[in-house]
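In structure tokens, one chain follows: the form predicted alone.
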Amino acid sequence: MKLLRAITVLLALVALVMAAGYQPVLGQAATIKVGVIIPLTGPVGVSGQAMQKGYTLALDEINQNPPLGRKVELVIEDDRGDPPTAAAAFLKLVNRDRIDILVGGLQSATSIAVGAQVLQRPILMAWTGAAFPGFETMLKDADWFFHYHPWQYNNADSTWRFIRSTGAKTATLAVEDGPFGSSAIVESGAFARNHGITITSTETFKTGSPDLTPLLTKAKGANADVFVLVGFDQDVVPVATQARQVGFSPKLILAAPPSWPVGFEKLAAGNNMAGMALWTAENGHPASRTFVRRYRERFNEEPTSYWAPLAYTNLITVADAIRRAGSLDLAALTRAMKATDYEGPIGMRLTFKRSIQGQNQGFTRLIAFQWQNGKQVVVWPQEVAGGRLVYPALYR
């Protein structure tokens, strides 16, 4: 009877302690939870799916020698390209899933929604996407915010430097009507002028529109050397196919989607279209070749989106910072992230430095490539080029 009473008292004490918020030590040490907010569906779902594969490859590698002796666990939320969904995803991750670190991010609108929440609940935020400078301004005082992708003004500088290298003098601009496109309009004017290019016309469109022939007909009438498209992956196929339908054949069609649609390499109308990117699978850097081989082996497909190696880089460098910090303390993690020095599949050395307003900026330039017979051949800058730019026969 005494033993029974003792067990009853012990169980009551355990219940009281658990109700007070105690968690077993074993549960605390089980995993390091990394929250991931990416668009797996919606307008840029293809890009988000590429990111998920990049994170998967990184996780395979990290958990072979886990930081702090604890496996890393990814808790992935699909923001669907929708700002309210993205904001709700962050609240779920911190309140219910109790994440230790936040990574991911692609579109500017969803990133702004998440950023507004993180300002109220600071956490290490290692963010891959969002080029809109307004997002940079929002988080300019956040030393725990690390941004990997170039800002729109970095993109614009790279884009117009490349256009200048083609000998073009005029360009017409078509941009989607969201933050991505609006920031491109603001940046393009100044950078085009700086590089001696005249923008003859600017048109906006709703991303995902199936019929872009009115826009392309107007662009044809502008008679510019280069047509520049700032939109998403779902917009480039209509541009490529419908440009032919209306007889639009400028010196160069240059698109800048976050990712290219799956199978675009097989589209005959897309041959010779150019693009701006952080990376292509033709990158000859040893770390890039290893990444491409592992990607093929793991997913039985070709990597065509730079978001896959960028996501890989994102998670690898965060895990490395955890190891060097020796803890999950925010201040220690921030110091470790600031000391990042990594050269991986992107092929460019990654360190974090100040940007125009932000405290921790990673990559700052893009490369130019051209679709040539199903491959993304790097054509600029010259020091990393794997081939020469090919113009349509009309302009040779």
Partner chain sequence: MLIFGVLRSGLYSLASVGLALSVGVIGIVNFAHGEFLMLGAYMGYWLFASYGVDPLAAIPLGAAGIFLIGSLTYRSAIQRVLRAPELNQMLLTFGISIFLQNLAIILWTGDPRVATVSYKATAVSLGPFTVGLPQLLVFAVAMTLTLSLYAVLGRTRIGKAMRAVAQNRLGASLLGIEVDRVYLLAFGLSTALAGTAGLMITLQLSVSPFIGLLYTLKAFAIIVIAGLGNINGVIYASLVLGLSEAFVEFYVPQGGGWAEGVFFLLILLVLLVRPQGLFK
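Rigid core (definition): largest C-alpha set, two forms, superposition within 1.5 Å. Numbering follows the first chain given and starts at 1. Keep in mind it's a predicted model, so treat the numbers as computed, not measured. Compared with the form predicted in complex with its partner chain:
- After superposing the rigid core, the Cα of Val246 is displaced by 2 Å or more between the two forms.
- When two forms of a protein are overlaid on their rigid core, residues whose CA moves 2 Å or more are considered shifted, and Trp371 is one of them between the two forms.
- A two-part rigid-body description fits the chain between the two forms; in it the smaller part is rotated by 17 degrees against the larger.
Having seen the form predicted alone, could you now give me the structure of the form predicted in complex with its partner chain?
Below: the lone chain, stripped of partners and molecules.
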């Protein structure tokens, strides 16, 4: 018992000393506080956690050469995918943590809840998420709002542009019945027409359904050149396998899930399926390769979604803007952000331009890749392609 007490006292002393040693470091210069609002739990928690890893990598790098000689500190808030929580999280960041800059963002509902609050208390908002154009309209006059993710219409434009590049004339659209898929229906008609493609039929399905054979049988009957699937990672496996089972072999199956299931590369039936994404881990760009390597070293796993490099890009460019602005003044920061010209792991140049309604839009284009023998080979656009599209693809 005596021994135990002695150890406790000792430990307490060590802790005290460590705390005392820590104090002066804090005292040197106040840190630059960057608030992060992302979903770490709930249905899209996976993507938010990938973002958190991207931020961690960026932070390590930034603090090796701190902007303005002040270390950057992240204050991460989990919004749970819940708008009331997201609104409260923002107010906590501004009010209690006194953040200098706000980054993060994934879903539309939470983004809108946060955006409404930022409108009342302007701060530099370097936002990664939300593709819903309603959010763009809401912040259309906000000079301090920088949006990294492509809008829905950008996604649709890229998708149909790519399909036209294959020489296809007709397409069947299959979308999940949630916001993700439905947005594709809204945008696709006009873009497909503009690019000279006829959508022969549109089908909806419930994401996660174990059996998509009725849908695929219908698509087989429609007999279009390309089958476009707008669903989630869990839907690509039934599409790949069940398409074979019903003998459905269009010239191309194109899927656009935010990420692909672990192990999909080993699925023989998935070979030659194509995908649309902002980024893939097989991206040949040197900055992307470096990012993937560092991600593996740091977290001992593969980056599976584009949210990690997007978050990385988000924080790196913000730190860069702070350096160029030379202060944390909102007007100076906004000017510096507008001058951003960065080519990083996403593999495309990032600059901010006006979009249909918004002031500062970052990425506007997706890339297309095709699964070829277990690898995601980038096939479009030409300037970043790492291989040729197999078209018509062999699905048998």
